[in-house]
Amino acid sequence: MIISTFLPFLMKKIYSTLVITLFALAIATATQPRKVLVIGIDGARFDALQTAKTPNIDALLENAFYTFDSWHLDITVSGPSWSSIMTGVYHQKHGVTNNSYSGSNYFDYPYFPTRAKEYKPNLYCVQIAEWAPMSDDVYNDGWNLKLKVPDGQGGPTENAAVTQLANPNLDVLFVYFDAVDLAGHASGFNPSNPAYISAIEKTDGHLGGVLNALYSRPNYANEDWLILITTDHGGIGTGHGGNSNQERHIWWIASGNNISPRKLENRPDPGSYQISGVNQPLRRQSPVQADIAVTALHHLLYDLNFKPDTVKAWNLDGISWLDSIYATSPTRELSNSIGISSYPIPAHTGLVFDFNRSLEAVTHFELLDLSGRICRQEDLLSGSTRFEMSVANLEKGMYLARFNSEKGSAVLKVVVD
């Protein structure tokens, strides 16, 4: 009896304590600095990628928004596939059709640490890559420092990377291998190929290096590190340069602490600017090469409240997916600013919003569940001091419940049960 009586109390409790617990750990990734690690494996084909044995990565995928069906948009060759990955534009802006990075219009499309800059001009950001042309070629590229290793062999790489992550100034990391693409143009772009995936196995392996580093940063716990994955392009026989599914359909991975999980599958062919064109709508139902500089942008940025696809003067063709990415957007919006507190914890037929004060701007609520999909969202009255909602056609589990004002936003997490 006594245990009867005292388990709902006990329940309300471990309820209460772990939305607190997870409101507070939402507050602080709020204030966390971000920062951006993006890991570039040249050459790598989507299916060679999954053959492979990559204990690194697919530790990575457990904690990342990510899919194996991205789709080359644009020219399957370095230059301008790399130039797109770090402007979020394509040849047509950035002016690279080659190796050679003629005709480049950096200045007017830079890569994205120089877009950073423009409002953080305090970031620390570093270039390591393997092959030469990526830091001899390129110019307006926000790199405090670019560092030329051994091509293909890896280790040099690894061994870089481990130095500059010991930093603790550092802001942007982008780290570039080159030894998969080697091994597909010596003997074969082919997930049959053992050659191939020896290449992309060993790659793993010095990814884990640099990963390793990362998380022994000793103030790791308190960065907000966005960690972004991808290759320039896939290939057919021991070439690439051409139109075809092996040379571009590619794959596209976002990772870090403070993401949902979340694979997306069996995504459609959007086309390519090379071929008949880019159906946009499809195009936007996975990330593509040209979101990488973007996605990595809005991270960086996000405190400043404004998306970088956004901003009309950068003309950038790339979108954030970080919106997608995140359960809970580590962003300003979850200081609470506005001043909100709700209740039953849990909830199980209604919920109620009381205002600490009267919300003079408030313009709009949002229920949304963790994947981010809108619920349920209704417009507020000026002046409101409390909302009222029922939750009875709701599934159990946690939600966010998200108030929007003229002044900022305000996130608060929910449990129905």
The other form holds:
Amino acid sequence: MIISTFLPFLMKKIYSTLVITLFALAIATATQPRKVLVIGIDGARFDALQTAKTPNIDALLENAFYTFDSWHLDITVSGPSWSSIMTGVYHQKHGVTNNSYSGSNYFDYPYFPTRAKEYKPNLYCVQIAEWAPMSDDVYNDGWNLKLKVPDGQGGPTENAAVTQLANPNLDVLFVYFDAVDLAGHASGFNPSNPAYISAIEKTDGHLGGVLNALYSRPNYANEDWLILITTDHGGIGTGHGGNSNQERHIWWIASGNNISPRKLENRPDPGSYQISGVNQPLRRQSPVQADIAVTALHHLLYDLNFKPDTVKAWNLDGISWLDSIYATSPTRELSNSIGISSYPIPAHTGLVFDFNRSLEAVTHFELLDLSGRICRQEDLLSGSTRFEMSVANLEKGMYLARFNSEKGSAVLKVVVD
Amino acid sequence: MRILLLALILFCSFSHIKAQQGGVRGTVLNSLNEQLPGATLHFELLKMRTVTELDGRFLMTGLPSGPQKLVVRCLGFADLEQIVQVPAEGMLDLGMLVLQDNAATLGGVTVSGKLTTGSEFKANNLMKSSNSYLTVISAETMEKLPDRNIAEIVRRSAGVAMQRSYGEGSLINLRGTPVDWTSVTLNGDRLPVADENDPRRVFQFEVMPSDLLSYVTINRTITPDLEGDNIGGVVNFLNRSSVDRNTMKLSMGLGYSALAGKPIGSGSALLGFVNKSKTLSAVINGSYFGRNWAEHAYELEYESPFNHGISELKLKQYDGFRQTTGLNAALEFKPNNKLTLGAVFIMGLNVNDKYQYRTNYNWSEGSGSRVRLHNLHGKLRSRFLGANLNMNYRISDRLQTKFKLASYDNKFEYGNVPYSQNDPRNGYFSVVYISPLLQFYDRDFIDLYGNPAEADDPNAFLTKLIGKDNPYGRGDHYRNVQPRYGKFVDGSPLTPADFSFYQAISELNTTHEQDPIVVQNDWTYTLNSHLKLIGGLKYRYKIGGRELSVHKWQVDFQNFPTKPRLLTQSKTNYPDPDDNFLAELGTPYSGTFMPFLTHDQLNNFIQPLGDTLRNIPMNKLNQEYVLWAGSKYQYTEHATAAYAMTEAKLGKHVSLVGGVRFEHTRLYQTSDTLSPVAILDTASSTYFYPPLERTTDQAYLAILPSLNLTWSPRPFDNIRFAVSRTFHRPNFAETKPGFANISYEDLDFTFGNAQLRPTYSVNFDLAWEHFWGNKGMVSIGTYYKYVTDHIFLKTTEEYDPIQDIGFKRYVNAETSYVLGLEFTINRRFETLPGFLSGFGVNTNLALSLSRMQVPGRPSEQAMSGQTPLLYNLGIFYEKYGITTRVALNYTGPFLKELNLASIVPIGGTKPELVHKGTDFDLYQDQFYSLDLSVGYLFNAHFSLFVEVSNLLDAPSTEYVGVRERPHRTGYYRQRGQLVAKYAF
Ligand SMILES: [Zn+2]
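The form predicted alone done, now the form predicted together with the partner chain:
Then the entire complex follows, led off by the chain already shown.
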């Protein structure tokens, strides 16, 4: 089904060994234990997050695949939203429509740690949550430990996370902060509201403490941590739950030592199950809430060589972005000179390549099938921002799209269906 | 203490010097053998006079021996003249001096008419002859009014403002001062208080039925023998302590509440016994008042401290049954003329069994735009107990001492709901149902401060705006705020089947205050007819505490994953079957109501669900405990007082009372704060802030001099001047240590302040009273209070580290003042011809002006709780056995709560007030009621009364800034009662 790998390349001459190299790198990183840290900040609007002074999140973004153009596809309320984030499915499946959690169906659609443990039962997974229902009303969630911390305080949450991160056996940690949402309800989800901005800034401080503890793990250099951060909804006035852009426009961050830095901008709104449905091709242009669980799951189960979103029994709504954001070589500088994404995934009739910045040199494009045969090639002019091609005549399957110029190179996996 | 001893020594030495002169004593009675207090006794040639006590007794010493002419004068009675042989030494007992009603001279006034008018004269007479400026309300006056509630009776006097709860008088404040500046005492002891909502030192009048009392006095000026903890004045209750003949009185009432559509019942009985020698008297009286009541109210919640967007509309339908039971038992033993021993027990119990069906429209909340249905039930129990042992001993004809030992106990608690047995989870219980998400079509875009904004403005609020707050001119009228919405999914209207169980909540509250020991000893030394020296000691030990909490139940989804529990699975009924809700406003919500749980279903909701519900207690392990840690405290207070004063008659026309009172206060308070470091409870996997107990110990001494001067240029005129210093002890919630009371919604973190000083006031009074014999009285008075260390909430430099909300602490503010004018006229038009001579007026008016400086605001403003205008217009007709009274009572609007939201502005360094003006302050709107009572006295034993109250059905309204921005508006409608009284 999926997905594009953006793989900047050092040795641009060794075209024929490309595929082999990809697999070799995958094996190399597989020796590092893969771990996941999810940080949830309740009710943080995308624009307020950018307005506030958040040095810790900013530092993380230098190493992150992220967007301030993620869209909420469902009920913009905490209970349903965190359920989507942690299960990888929307309310039609997980059943939560309000904060009483009535109607929940976590037996059929559990939190992602439960799914991960179907394959790796020894994973050690911990949740630290300020909001009581996340501990008390959720079940079949796979946590070995659910820690409750005082609501809206941040400090104890940070301290609890620091303690947990000192445990070398920790595999999954979910840390949840509530202060921003409380401030929004009290006086407005609003970049001009000082109480709201302050709550974001203070939460950023605690987040910094959590990250420091992560980086201080004795074995950190030999671990492969995927850090996922998001919010459950925005807000308008002192509430949320509706479909306004202020409530639906959110943000999504994936960071880690092996993540290719990239910022997705101006992503279109794919719509919402709460309005007239979700446009699936558009929805794949930018990560959404349900993708947190699926990407995390993919990371945890990466060595098993399958993608969670392909498992029929799990029936997930989210997709994994791991392949397209995962870098295995230290050439991240290049990705700042050419950033390419492709859509739709999979491609049916046409394939679009978007360049984050216009090309700085004439760039040679080749599309190869997995046997290394060149199916299409073209020279792209300097200054191009976009390249479209038809896939009508191509066989279904996976291909590699290679871009090469004197400024750098890139390889993307594309799927034709 | 030392001063007192000195004074006593002084008295005794005087008594030796003056021992040569003689004296007289006796009791003044009316023709029914009722004691007449406040009657004056004049030896006119000697220019000496005295006044009878409440029991009609008098004592005069220092009279030259030989025959002297004595005139006994009392309003409403013919003067009694008598030649008295004053002995050269010792006391002459004049026995009973019986005054004859001069009603006979008026003609046409029936016997029963005389009985009632006589009692009012008694009260007038007390006022006239008092040393200080006070209003006296006698039991007979109270019986003529439709009210069972003392607050409703007291508020008919000049300068008295009343606040209501559940449509009945609850709080009283005198002269436009804050409620906690008025002291409420029983037999001179300030009463302990325990209320559901109000943590201040204010007495809730509901608990004390008027039937138990013989007098209420409203003391506008203070003498040193009164407890000094008041600035507004003192309302003192005197319970019935004795009878002077065997008495039996019964009264029964039946009535109807128009809104509840249900009955009202009342009854009281008084049994009095006195033995033949009149040495032993016992009185027991009880009263019961049960009334079904109802209220229709709508309430708007404003969503942010920055603008006037509306987040919620609450439609509240209350119905309840309120029962007030009172019991008074008193025993008095007078073995001889010197000694009186008494014992008193008094009890009041007020139980309000209330149900509420509340429809909440939530434009914005954490769970999205929804409708919530709250089914509430609670039994609110307030209980007051008091007892005292007292002794009055005349050591000699000059020296008298009084001793009193008393104990009081006041408690509020919730009754047995939802569990039938005593259960710590019993409280104000509610079951909440929630709708699916809604889309509201009536919201507009504004910026943070309420100006128009574009939909794509990132700072826009999308909110409901009414009236002038809607910058687009499309706001609903404030009396017809309509939510316009459809279901989120398809815009269709809600049906009962859409609602599912959300949670059940019990609000918990235990509040108690006891004065286990109040001990008092007073000494009076009568030097001569011109001079009395009085001194005394008092000690009061007080303990109390308050604990607020909440208990929740939610479905235990971990163990009992179930489908949502729908409203339609329970027994329900529609709350407004007669389409009657807010009929005063034209039933704006007609046909919109969802069904609610039947009372029976509500009361049996929790138990059958058993283990499928998860209990969520509010304790240190609860993740929201930070909001509650500061709302629990205990205190112990020792108040010790000593006073010395003199009562002097200067010449024929001037009398004076002056002296000084010392009140020492020692206060210990305990409350929790939270340790700044959270620790882990491994059993529950919970990090929590361990509560740490904090204790404070404060002490202060108040020195309170006062002087009352009365000049009576003519027998029926008084000109009064008074100056006094009084004080106000801070409320316990204001001085408590420990954690803040937190309200994120109001941007409020309020800490107590153990360094708080009490408030002091220097009070000046000037008044003129004129008594028209038996026809009534008129008075005009002005007053001025210069107040220092007024207690106030101030934003400090500190703030909450998370949201930058400024911490507030109670502080002593700058000086403030109140200036007022009072006017009273009570007049019977007996000089009018025939039928018309039964008419009279009972009217008063109070105007006041106050100013205080709110820290952080640019200009001074009126004090909170202070209304600029109060009046009562009463007209009565009393003749031919008919007693009719119509009264209009008006209380002007006043400031109830200041909005002192404060926050560190973006880019700022310290918290500032969000609002410098008053547009976000909460006001109580004007309130008026028109009450009517008609009575007919069939004979000396039997009478019937019809009482109808609240004829105009005026709403009780709170508003934010301006009247067109209501917060809560409630209607109680009319109530009527037919009362039959029988006296044996
Ligand atoms: Zn939320």
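Numbering follows the first chain given and starts at 1. Given the structure is predicted, the values throughout are model-derived calculations rather than measurements. Whichever C-alpha set is largest while still superposing within 1.5 Å between the two forms counts as the rigid core.
After superposition on the rigid core, the Cα of residue 347 moves by 2 Å or more between the two forms.
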